[in-house]
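The chain below stands alone and is given as structure tokens, in the form predicted alone.
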Amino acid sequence: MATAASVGSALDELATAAGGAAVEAGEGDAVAGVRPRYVATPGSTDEAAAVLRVAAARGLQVVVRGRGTALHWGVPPRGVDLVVGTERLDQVVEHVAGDLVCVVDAGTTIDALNAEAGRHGQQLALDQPVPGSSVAGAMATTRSGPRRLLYGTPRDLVLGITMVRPDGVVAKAGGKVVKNVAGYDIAKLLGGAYGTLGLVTRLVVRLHPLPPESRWMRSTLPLPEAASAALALTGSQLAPSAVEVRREAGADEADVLVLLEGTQRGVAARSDAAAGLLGQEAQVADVATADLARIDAEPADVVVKVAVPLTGVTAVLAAARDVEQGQQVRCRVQGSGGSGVLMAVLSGESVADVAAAVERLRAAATGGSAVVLQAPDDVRAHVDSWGPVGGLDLMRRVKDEFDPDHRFAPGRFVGGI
């Protein structure tokens, strides 16, 4: 780690490497409550590589920051000397509309990318649980929303990357087409790794056409019936773009929403079939996909990402109701009943009750996982944020290959990686 005596010279070196864009960190630069010494914001891959060479030479612990929208997610780092921000890496480099491919800098926001793609009737079909996200930030935390059912997650939409290893060496993987790869699939390794393996500076992403017509339909059903309806819609011939389940705190019922996209005629025909699966209460819903994707949580709330097989959605909804009866906790659930990825938002005054509620949700996630994305420090002290995770030995070996000194986001990832 950096020492107090080296502050001035280290900052000078970082500023030179980053084209002058390096400063001493302030309170607003803290990462999950841990304040760094410096912040550098390189404006190119070459500058990013130079910054990381300085960090490597000085043994600085590094955390990468995108737009900062989910910097509080994940476990606080054991230490951080340098935050490397990607906000100056914000260009749409190339849009190959004929191939439905776009090359963007890592700090480019999803909104900016879609503004460019939309001029050609295309989109990066990636919903934002936290508005204002950068493309690379969404990839690092595997953030997605309702349309993950049809289009996939960030890891599925990234075709190629340029990254800088912790030692400052630039590496590239993938390209502008979908193809088989040998060895590490680097993009998928970096997806969801919370910046523990390196700094992504550029991405090649896959786009999709904007549908001419889209329609949400909704029905409110008792919890078991809601889960069954979501499963039926997902397995139907309707090819839905999203199937969402939303249970408000204290409710014995849930909304089931299905998104149909395509031609005007096709959507109208499939709407009638969807209504048959949703029941008598089915109706067209005047909702926006962006609003359904958003996670509304206060700083004191605990947000748990629960991922289960489709048949496990019933158990998760039941567990959300049960924790309200067993503990003094309120539990709201929203997410994809079609892909089994749900967000549970817990609130309560007792740390012990909230911690117990997390464990009950985890127990209900048979064959899946329940990861604490956001929580106050006192709750994190009582709960393993990641829970049981398979393949931990392999993950540690991958970390050793990419970051043998364990300087990148130390402790942020599962198992203290």
Ligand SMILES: Cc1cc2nc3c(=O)[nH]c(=O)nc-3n(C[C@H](O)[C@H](O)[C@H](O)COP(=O)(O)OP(=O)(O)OC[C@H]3O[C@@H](n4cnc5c(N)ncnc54)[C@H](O)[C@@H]3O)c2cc1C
Second form
Amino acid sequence: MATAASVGSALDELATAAGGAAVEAGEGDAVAGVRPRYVATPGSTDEAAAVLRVAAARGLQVVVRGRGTALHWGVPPRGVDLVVGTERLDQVVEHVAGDLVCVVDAGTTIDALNAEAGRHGQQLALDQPVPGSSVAGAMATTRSGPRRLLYGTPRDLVLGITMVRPDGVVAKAGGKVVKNVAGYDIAKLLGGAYGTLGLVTRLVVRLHPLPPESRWMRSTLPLPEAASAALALTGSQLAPSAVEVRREAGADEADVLVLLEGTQRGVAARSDAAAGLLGQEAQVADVATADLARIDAEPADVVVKVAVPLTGVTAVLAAARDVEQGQQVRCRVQGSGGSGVLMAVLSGESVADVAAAVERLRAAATGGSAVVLQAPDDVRAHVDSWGPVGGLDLMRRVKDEFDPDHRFAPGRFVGGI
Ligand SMILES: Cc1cc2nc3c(=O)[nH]c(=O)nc-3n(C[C@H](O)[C@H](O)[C@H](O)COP(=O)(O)OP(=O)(O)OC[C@H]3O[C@@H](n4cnc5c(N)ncnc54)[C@H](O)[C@@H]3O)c2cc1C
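Form predicted in complex with this ligand structure, per the form predicted alone context:
Next comes the full complex, and the chain you just saw is listed first.
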């Protein structure tokens, strides 16, 4: 039982380690409803290592916080004593414009990085479903938006990392070149790990040039035609930067949107060809990529990330309509028809109907997956958040290697890892 004295001394030790930046946690520091005792915000990799050494010595359960834009997403941790915030790790360390590479501290927001890169006509080509996120937060959740089709996901854009292991040891992986080192790509392993293997303090990211011209084109088509048009656009020689499908709740149609980027003349020529694939309804769409990337979900909504082979998009759109038939459920779908990664936002009064809708979407995700990212507790109690996951034994062994005491984000990951 933590006594006032031990709390005091733990907090003192954390504060000493974090250059004075450690406090008792407040309501707002809860992680998916689980309240920690302390918050420490180290300002360097050395301070982060010192903080994690204190946490290891005291057996504290730790959750890493990026900018906290979606810390409530995912399965709640079994427990958390210490939240390690990265908001003081916010420097753009080095921008090597000639190599299209940038070294950045983990807590730097994508917006701040792009403000710097933009001065040199470059960008970290990552869309933000939840605005305001940190670079490491995006990597830790491998979240992506429309332009993942051309530029890839955070895993593809991270070339190197500096991390602190749960025992406080600093480790580096990768470097400043696209294919940097022989051996296991540890940087990619931490992509999508949700902070369960350690704390990333610094990243090397790959940048892309800002396109001189970009244009969205849109068409509204019946569901099956919409999926076919998305497939045709993705398989075409148009090299689209994004192919999105969006179905509003209750609709028998969906919008298909294609993003073309490049020179003015190139975009104009490709727009005509794209219009051919989008059908008579095709027109230039006055939309912002950031708006299309954003996932608008109320706290009571259920957000399901559905990943399918490209030909599986048809079934997901049909399932979205089916779950509304005779049920108290509404299902909106948005996402990359070109990558087969879609977000379904479910809303409804009946927990049973919403839970059944999750299973219906999962059944439609043949050869893919359907993961519940956000859900109120009563729904989460009735659904399997992750669904079937292969390779769990190997993942458990990886976890045991990185975090033998299972103190990092305990229970938040697949298989209850
Ligand atoms: C469990 C979960 C799953 C998500 N899945 C998706 C998705 O599939 N698609 C999507 O568009 N958005 C997803 N999001 C939302 C996405 O994370 C946010 O859009 C945004 O990227 C979060 O950035 P942030 O800086 O606010 O991080 P936070 O919300 O603070 O943290 C997000 C996650 O990243 C981890 N993390 C943050 N910083 C570090 C670091 N320096 N080192 C190690 N781990 C770190 C946290 O522990 C947490 O698990 C998910 C969020 C969570 C929590």
